[in-house]
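First, one chain by itself in structure tokens, the form predicted on its own.
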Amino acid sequence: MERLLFLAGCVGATMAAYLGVRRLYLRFNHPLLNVVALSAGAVIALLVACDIPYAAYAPAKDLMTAPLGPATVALAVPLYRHRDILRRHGPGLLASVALGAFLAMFSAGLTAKAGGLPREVVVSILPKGVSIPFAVEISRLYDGVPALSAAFVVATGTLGSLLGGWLLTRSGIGHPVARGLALGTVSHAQGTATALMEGERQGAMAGLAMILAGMLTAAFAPLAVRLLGLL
């Protein structure tokens, strides 16, 4: 019983500060409300604050990702309601993905290696832009650390869904089709949260472009790989 109070528990708080920090978002609409990483921080200071070991946390966690692929596949229902948009614009929808996904790879690879950085780093972050599913393939297909990839994707997921929608928006992009489409091709399934927030054809813009850009990152593996003389 004490173990399914705590368990219920921690589902709880977790729950609360997410809601919390997506009301503040919703209220605020300010680019530093982060929902996905305001909140984790929230339920990060708790367990510290309570020495809470992340074993004993593990469970909870287990329990709420569990849903994460019917969550997935759920996507598919934004993304049907707007296939008007498919039919009127596939090739440049497609186009503009494949364009993102290729050049946030290869810029990614180029500035690393620019920095001096070891080849197995540089491999490493080139699949930063996608599901971690996809990164962890491409990294190892070609020798670099799966780990240090995921490690990647998790940073440009965060990163990208804390300011792409701000620097969108600085930069006068309001489309909601060319909002979605740039927050998924970047910043895979967290910028597709965000996208969702906005609004539900950002989100199925951004849902389509994460799939894409999952899939095309693959495809490009090899060219950036050879371009950038990793071979």
Given for the second form:
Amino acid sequence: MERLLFLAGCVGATMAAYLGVRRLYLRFNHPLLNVVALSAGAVIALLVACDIPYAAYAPAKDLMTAPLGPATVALAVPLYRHRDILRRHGPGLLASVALGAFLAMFSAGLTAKAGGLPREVVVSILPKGVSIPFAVEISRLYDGVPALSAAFVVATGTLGSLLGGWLLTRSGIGHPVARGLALGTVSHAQGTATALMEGERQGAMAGLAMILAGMLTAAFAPLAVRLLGLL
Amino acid sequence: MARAFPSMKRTDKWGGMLRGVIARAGLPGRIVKSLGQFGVLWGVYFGCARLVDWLGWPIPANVLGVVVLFVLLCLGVVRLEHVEGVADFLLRHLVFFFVPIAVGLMDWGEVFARYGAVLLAAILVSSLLPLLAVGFLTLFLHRAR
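Given the form predicted on its own above, produce the structure of the same protein in the form predicted in complex with its partner chain.
Next comes the full complex, and the chain you just saw is listed first.
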């Protein structure tokens, strides 16, 4: 009984943190108001304050993340809604996103490896450019640490949405399709949100790019792992 | 509940019949419909998870699941109204699921303290380089047309 109450407490605290930060984000809409980072920070602060180790929180985590698989599958719905863009720009879109996804993975892994990071951390950083559900699974598949991957994904998304638009403008990339694809490929949902603020076309392209990048990164992961000698 | 599922449509015939039965049985149809939609998503995911397990493919089940559901939608086996209410709801709150995962970072503070600079460099390089690569390649492909 006590266990059950504790579990409910963990779930409740996490939900409260999420809903609270989400409300702030919707109100102020600033890229630094990252919902995942701030909510998780609040929950960690609470656990540390109450002297609760992560292992005690883990069952609540397992319970809450159980519907994540089916929820990710739902990404097929926006993909289907934009199938006409996919048909029209198919090959070029795939080529651009494939290049971006591979470069993101490879350059991250190479820098991390050159910097002497432990293997599990290098593996965890590989999928940092894709949305968290894909990143977490790719990381798990190669014995990375899902929590670390989630952190790298959030860091990448925040960085991309802060600097991405500026860098594209500085480099003379003004075409809405190019901007949307670049932002979505490199910084997933946060980049997509930024692209949506620029315009609907950018947003739709970014959403597509984000989903495609997730799938292509999963497809390229075995290659990247081998090239970086992480097997 | 009503606000959570704004795109719920009340048009399809089987849903209508089912709702009639449910209304007689005294169950709120919207909840049952949502459960049914979630069932479709879960079924696709579960099937893909088993398939990936069985074949031993190095692909995450959720990635395969997106492809499979997309194909099913294109073939008309699954129609948009079979999934979209719950799908939109789940996608709107997708980031919620990562909050408990990110809490796992509390055990990794040491790594960040020790390797923070390398991690930041890796993320910076691997974000800005592909950003430009995708942008320029897309521009090039558009002009080549």
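In this text the structure is predicted, and so the values were computed from the model without any measurement. Positions refer to the first chain, counted from 1.
For the rigid-body turn between these two forms, the listed residue at the hinge is His89, chosen from Pro133, Asp51, His89, Thr169.
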